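Taking the form predicted alone, here's one chain by itself in structure tokens.
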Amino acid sequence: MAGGLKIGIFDSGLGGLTVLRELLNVSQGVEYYYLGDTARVPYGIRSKRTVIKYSLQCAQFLNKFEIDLLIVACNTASAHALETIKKNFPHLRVEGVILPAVLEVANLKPSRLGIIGTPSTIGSGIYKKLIGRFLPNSKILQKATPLLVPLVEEGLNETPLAEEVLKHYLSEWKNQIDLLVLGCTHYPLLKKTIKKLFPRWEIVNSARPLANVLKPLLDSDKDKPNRVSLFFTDRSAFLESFLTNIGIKEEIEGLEILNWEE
């Protein structure tokens, strides 16, 4: 695509910053315009109808910076919402992260693999079904795992509690699986306490899949770079820690608190 590509990307909260994160990591001269629905997260324990009201006022706010590609960093918004969102932007191109990982997956053809998400992600099942298509012969299990996303929306991935918590959820599949999908895109952040506790396992998350995806796009004007502005449905006390462990603050050109309205 010609110079000057405007991406928005949302998502429940802080999780999205992944996705970007990874973007930035191959892109030049990118506008990008995140939005973060601090406010109502986290999309999953909604149901399927709300989700997908709350995607829909996303992207129209996005729409308004005259975006050239929506992305949907939510894997329950993913799940529920994607379709409809394509339906109500003809003019977009709209990307969830689903697809990118499921492909990548299926790629590494494991025999034994878990999916975790959120409870609405996980009971989509839409995660268990693409997978199958392509493994049709592989064990798969999934499991939902609602406390992962406080955990690191408040900064706590990488503390005893976290770990704990992990414990909980995990240690079941300890021997049974081989690769450990992360169906949420809050859940890269977790990574480095998962292969702590779980060496063994390989992990695949959705943000990396989708940046590679999306690369051929990304070199918008190599002589410029990129320009990032974050928008918020509320304050989060712990965003600064979460740029600053992500490393992408200094591409920040505006960050802005909205005022909110359902």
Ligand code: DGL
Given for the second form:
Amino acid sequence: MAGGLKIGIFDSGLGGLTVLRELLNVSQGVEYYYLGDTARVPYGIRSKRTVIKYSLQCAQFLNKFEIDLLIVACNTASAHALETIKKNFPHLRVEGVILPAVLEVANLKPSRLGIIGTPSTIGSGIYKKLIGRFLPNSKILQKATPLLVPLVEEGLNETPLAEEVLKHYLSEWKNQIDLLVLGCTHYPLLKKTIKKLFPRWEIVNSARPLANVLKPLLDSDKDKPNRVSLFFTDRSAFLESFLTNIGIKEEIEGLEILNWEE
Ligand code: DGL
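Could you output the structure for the form predicted in complex with this ligand, given that the previous block was the form predicted alone?
What follows is the entire complex, opening with the chain shown before.
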């Protein structure tokens, strides 16, 4: 693709900004349009039907910016809605976050690994199924960890509370796995706390592998800065601190809270 690449990217809330952060790290001169559906977060406790409905609305909104590429920066939406989005927007290249993470794990070939994600992503079994295809002899554990998204959305990722919740979910895996897959776009913000509690584990998230896959597309216009327009369906009390936390404030050109009708 030539210069002036336009990328639409959506998530159920703020978590997908971790994906945007990784993309910004490897891109030049790209126009990003990010939509966080903060009015309806979390998606991870909802049915497949609802996740598809919400995801199609997000794609529809971003499609108006004449984007070249649509990134589904939400694991739950990637698990349930990716194929439907592709069918509904045949002219668009659509990328999810799950396959790049799976390929990274396949490359690392752990013999024992654990996957955590929202109830909806884990319930879909998609990570376990895809990783199992590449690593049929590996032991693969998986677990839904629903309390982690609210912790991150509320900026509590490096607190004693986060440590307690992580211990509650993960202590039983302490000596059972060597690699942990963070199957949710919010979880990279918990990496430091997870590392503190379980320093031996290798950690794979879904944001960096996607950025690595797309890297060849993203630096086509080397002399220009990236431009980021942010849209949210509701104002989150933690938006400002979240943006500071992941360090994307300098690249932001506009921020709009949408008035979306159901
Ligand atoms: N961003 C979602 C994901 O990656 C997690 C938040 C939610 O449940 O909506 O699965």
